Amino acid sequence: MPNVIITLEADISTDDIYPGRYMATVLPTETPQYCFANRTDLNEKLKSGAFPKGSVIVADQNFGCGSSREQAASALKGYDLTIVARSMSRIFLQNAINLGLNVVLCPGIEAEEGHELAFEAGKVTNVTTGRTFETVRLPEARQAIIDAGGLIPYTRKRLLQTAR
């Protein structure tokens, strides 16, 4: 069951997730090394593989605000993290969907570092506290893009289906 690796406050900017000094790095294979580079403890744990794939970051409102840099979503995707936030900035959310980053909008989420979360359709359960929270469902087409692993795999799959 996925564990919460950190809880973050409101208004986490893309510069916090992926500092601007690394903007010249755009390859998805290279961006993860700079994920939360200014939070050195978290960055080192991510790079060392201390967190298993599917681990969860829980954030307050307006996660991913500040800029349109796609590297923020790419860096998080590189570690196969799931982001559960009370709300996300519009551009970050679209970048996350396009790259196939697992995102969950959960306005009432309450969790702490180390808590276990369970995901079901329309809800997140904090297994540690026993509380369940409703999620905001993404439109079907947007969820299909995430489920496919991003816009490119989604489009490839659709093209192959229509070519048959």
Given for the second form:
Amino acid sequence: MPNVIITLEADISTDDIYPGRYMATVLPTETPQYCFANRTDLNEKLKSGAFPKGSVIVADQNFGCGSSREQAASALKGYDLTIVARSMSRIFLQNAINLGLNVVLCPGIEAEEGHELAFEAGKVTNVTTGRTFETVRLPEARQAIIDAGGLIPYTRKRLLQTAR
Amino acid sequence: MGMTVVEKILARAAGREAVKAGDVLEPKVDLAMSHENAALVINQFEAIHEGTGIEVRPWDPSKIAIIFDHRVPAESPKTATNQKKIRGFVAKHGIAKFHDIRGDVGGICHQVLPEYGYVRPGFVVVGTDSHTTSHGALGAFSFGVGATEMASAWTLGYAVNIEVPPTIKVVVNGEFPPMVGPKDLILHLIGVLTAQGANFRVLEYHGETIRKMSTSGRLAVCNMSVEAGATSGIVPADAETLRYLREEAGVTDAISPVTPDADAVYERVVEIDVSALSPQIACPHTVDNVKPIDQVAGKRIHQIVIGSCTNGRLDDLAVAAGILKGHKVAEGTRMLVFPASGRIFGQALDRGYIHEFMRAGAVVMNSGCGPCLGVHEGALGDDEVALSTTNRNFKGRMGNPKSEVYLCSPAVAAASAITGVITDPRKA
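Would you mind generating the form predicted in complex with its partner chain now that we have the form predicted alone?
The next block holds the full complex; its first chain is the one shown before.
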């Protein structure tokens, strides 16, 4: 069952998730080492492999605000984290979908570090507290990109259709 | 049913009669802008083509703009190598709208694009930079995307699966008091809307204050619209837009302004009267933590920054130079100035502003993003405080999570440089 590894406040910026001084690093294989680099404890734990795949970050509103830097999404994706937030900034949400990072919009989510969450279509259950919260369904157009496995395969398919 | 300006632009770009908020469409892209992150766009662009047997070639190199600004001159071998790779791509595909690291035609992307007439009213502009909202100042629908989304646009020539955003109409009236201007307006508006108040929405600007505002001021307002989460800020094109494009950007071909219908449907209307507005300060660590200056005046400042895509334009430098004339930057405070483009730097030299800054003790730096995003210039020490005309004050923004950044207008920054504390320029 996925575990909540940290809960974060509102307005977590992409500067926080992936500081500007590492922006010259672009490869998805290299960006994860700088994930939350300004939060030394969290960064070290992520790098040490302390969290299994599917671990969850729970955030308040407006997660991923600020810069369009895609490294913020690719760094989180590198650890196969799931981000559950009360709301997300538009560009971050699109980057996450485009790269196949697992994101869940859940306006009412209440969870603490160490809690266990279970995901089903349309809802998240906090197994520890026994409470269930509704999630926001993504627009069909965005879901189509997720279903294709991300924007690269989605665009490749469209390119092949156009070329035919 | 009438359409907003962005609905009209998107309808045209998608070849439809009419669209409304919530519709999904695929608008043709008129301009696709990137900076150094084109290095990542190129990777993703190549990945899209992998295994298709289709030649890796952008749909229309004449519609791609690449401007080096984020880390110029390069701060590391890694950046320099990325820039080298991009130069190779530019040469291979004949991308003419390329601005390398140069003192004449170089600068920050959000200044270079308007300055060279690359953005026109009615355009759909995508940029791999969140402040791409800036170009709404010229009546374009202009929004930020990530690198993979840009690679997709380079491949197909249109943006995939775009939902038409709802629009908030912002009506601004009244005359700015002395020492109060567009930056104070946008900071105030972000405080009113909050950091996510316009998320997934367009801010469409109207009112006599906007009509009388120069393109420079409109660029600052649209630039920071993203700090309220907006997909785009937009000033429907008018006489000032045409004047700017003809006289300053040297555009000679046809320009077709797009304006909203009188019966356009807005999600809400926000009205602001600026006639009693005071200088505004965004306090750490969110841009919507906005206070009138009297609540923070006297705060000790270690570093003053004037410049960036928000406030590094000629009128910004003129205001700051005017205030600094005959004064010195306070002991214990350092001041950095970085004009938004090489052209502006040259104009500021000709008018003596650069001389005023240097005589006052400021360090004048090359055009670029510089200290704004904490990459390689002007980092702050532990517990230091910066007062800056840039657009973000997030924790760690200027390279150090143990420092603080306050945001303000050029007038406030210049007045505060003289005293070393946050100072109301009306009382200086």
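Everything numeric in this text was worked out from a predicted model, so none of it was measured. Numbering follows the first chain given and starts at 1. For clarity, a rigid core is taken as the largest C-alpha set superposing within 1.5 Å between two forms.
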At a 2 Å cut-off on C-alpha positions, does residue 153 qualify as shifted between these two forms after fitting the rigid core?
yes
